[in-house]
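Only one chain is shown below, in structure tokens, and it's the form predicted on its own.
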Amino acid sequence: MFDSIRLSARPSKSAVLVVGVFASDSKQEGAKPSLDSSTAKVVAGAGVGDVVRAALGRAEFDGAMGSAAEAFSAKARVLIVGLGKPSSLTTENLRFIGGVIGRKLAGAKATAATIELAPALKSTGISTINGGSAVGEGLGLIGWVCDEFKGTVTRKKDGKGKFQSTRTKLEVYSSDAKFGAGVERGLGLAVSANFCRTLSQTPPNIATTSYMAQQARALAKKVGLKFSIFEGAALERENFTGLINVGKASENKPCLVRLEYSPRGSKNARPLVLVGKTMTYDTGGLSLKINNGMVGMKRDKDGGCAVLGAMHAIATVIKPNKPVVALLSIAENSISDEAYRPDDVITYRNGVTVEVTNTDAEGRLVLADALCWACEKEEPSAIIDLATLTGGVVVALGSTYAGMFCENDALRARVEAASKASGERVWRLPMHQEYRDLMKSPVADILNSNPNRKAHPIQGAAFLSYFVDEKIPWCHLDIAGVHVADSNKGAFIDGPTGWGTRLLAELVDA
């Protein structure tokens, strides 16, 4: 929607002024917001006090959160969002909010705007700067475009042969110095979120294993990260028995890509460990996917598009003072006569033996060479990986929650304060012996599928549990059914979410 979105130091004369109202208390029919007295003082400052009461007397505007009036005069345009209730008001609503200021301000074709929610926010429990930080999150999220897969019918060209852009560059403004900050943080992680959004909707032709690898490596570079890749005879030395044999099908060869953020006096510190599912296309192997379940599977990388999008907004927005460690499975699942097999039998580097009964289980079988990697190699604090791994988490959750697993109560705790902090939404799933004893094979230590259907999301949890050291707190995250925006609401449109780059950004600020 937008080519860009900066904070700027200084108001600008030609900006949309926008300020926030709550619904109206009185239980009298058809009673109408007012501005509080902290709002009003804004708006009187601003010269508009006539502009604002017409916008507020319109029959159609009653504050819900979300709603919006606009007005006009001959000096100014003004914006007014509702803001619900006072005692309702999270700061997920605000991220909401957030995108309906964007979308306003897009179909205005605004370039400038002063954003005056702060004073609302003194009644109520959220902070300046985090009310701040959540709109700024909505107004950059929504601000996503990535059209440059769009050709000629599309998109017009200028006279050197480029296509034209037809967006504006939107800068906006507070006067309130701490919700000013909260906006640049949330905008920053907008652009990390972003970041991920792009990668997803990249088609596999283009975003193959060494496209992923090669994207890791520039953010690397540019961010100021340490960067290492795992290939070819690597792969072999190293034991990465998993993403060997999923992705010696494919053209397209795998990898194991490491990224490390390691700030100035952190030498001895352990790190916290991301992992991330980084397939660029799922067929389903030789168990072929039928109908159209390969529509979308380019999305099967969004794991480790998540991972990548957190790793951006550590180096450049949230600079914390321990390390972390990105792990990226990056492969293809294709079929030819190099295909691995059901029936076949893979032996890990932690010596767990796997019987193959599905080659469409296959994010499991390179997410465990990661896992085996970080216990064994990192001495990891914690262990995260994010994962599309299940259709049955969809079943379960639909995509209201991301499915977690974590039986370390300290680290979901933690997981969970992230998760209410950015919005995206997780739920615990059981992790009990009996459903790691659904994965004994007859024939090797364990399956990478069981036939039988029973606690479907749970069973790649479980398969998984049995590559991380018990004594190293980990986190399974689950994100098939959340990865991917179905409706054109709030701060999204219909695509890639970006989920779990703000959550996991918002854990390791904590």
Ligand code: BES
Contents of the next structure:
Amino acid sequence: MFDSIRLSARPSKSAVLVVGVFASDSKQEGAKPSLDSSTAKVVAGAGVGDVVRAALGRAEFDGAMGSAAEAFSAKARVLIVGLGKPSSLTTENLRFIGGVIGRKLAGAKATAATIELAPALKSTGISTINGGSAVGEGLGLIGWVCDEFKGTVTRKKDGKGKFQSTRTKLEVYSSDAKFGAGVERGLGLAVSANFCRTLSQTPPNIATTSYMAQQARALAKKVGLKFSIFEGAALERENFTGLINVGKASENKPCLVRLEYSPRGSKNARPLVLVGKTMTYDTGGLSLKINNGMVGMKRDKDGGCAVLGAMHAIATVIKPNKPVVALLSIAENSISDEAYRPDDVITYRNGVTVEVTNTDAEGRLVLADALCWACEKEEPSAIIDLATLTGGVVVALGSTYAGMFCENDALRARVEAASKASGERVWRLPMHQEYRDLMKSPVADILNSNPNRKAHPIQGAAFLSYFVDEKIPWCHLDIAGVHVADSNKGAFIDGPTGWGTRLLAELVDA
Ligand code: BES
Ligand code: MN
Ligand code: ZN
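Show the form predicted together with this ligand, please, because up to now only the form predicted on its own has appeared in this conversation.
Starting with the chain above, the whole complex follows.
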């Protein structure tokens, strides 16, 4: 919708004024919502009372959360947004409202907006900075466009043969500096999440394994992260057997990418390690996906994309004083005469042997390499992995919650707090020795999928647990249901959500 959105230090004359209105408390039928006194002052100060009254007078506008009404006069353009009841307003609502504002501004072809929601926030429990951040996130998220893959049917070229942009640049201003700082933070987080979304959207013939590594390298250069990569002989040397085997059948060779954010003075601190499944395409391998199950598997890289987005946010917005390491297991699960097969047995660098029973349970195989490496080499304070791991989690939780596996109370509390702050919901699923026993193999130590079809998402987590040192706090997030949206409302449109980028950023910020 927008080319870019930035916070401006000064209001623009042509700006659309955005104010918030709570729903009327009155039980009387047809009672109209009205401005709270702080917002009324701002409106009077701007001399646009009559235009605001015109918008408030719209029959259809009742102040319900996410509703909106516009009014224009020769001297002013006003957008009023409904905030619902003061006591029930949440940051999640404000993110949604940010999306509503963005849609309206784009519809009105606005290039500047003065957002004065801070006065209304005073009658809620939400801090000005958190409220601003949520609105900034919503605005930035709805601003996302990815029309790179649109051709001459949907886009016009200019005289020089270049595609013309139909998008506008948007400047945002708030007279409340704290709210403005929050908006700027939120816009920054959205830029990071949008980077993740564009990668998710990029088709698998373009977003190959080397393309993903190149994206990580370019990110590192741009925002100041250390970059290293294991590929070819280095994969063999380090015995990253999951990547080698899963990636064998594709002409696009597998690799493991490592990024490091290490602020000054943090040399002796243990890093948080973020691990991402980055399957550039998942055909299922020889256990080929059937019945259209393959469509959309370009997004099987979204765990890694979320981790890249988080590293972007960490380096550009959060800037914590503690180190963070990212490990991306990058491969394409394809088929050829060189493909790994059901019945193969592979041996990991920690000595665990795995009988492959299903080549479509490939994510856990490549994550295992990164988890082994993290435990052995990174001295992590904690490990969090993100993966589009199982269709089972989609069946269980739909697109509403990601599946969370975390047996460490302190880390789980941090993930839950970050979930609350970001609005990216997690639901805890259980771990038990019985699930770990499900993964035992008659041939090798463990198998990669128990054919009895029990508890699939938990099987995935149980498998991974064999590659994590028990003493290290670890959280596995199965994002197969939440990385893509099928509806178009609030801050999101149907397509990639960037799920995880903002949660991880909030976790590092706390
Ligand atoms: N990438 C898929 C999981 C997936 C499914 C992601 C649907 C997004 C939407 C994963 O590699 C997979 O194929 N999982 C199998 C595991 C099974 C073979 C044990 C599944 O869930 O069916
Ligand atoms: Mn698969
Ligand atoms: Zn997969």
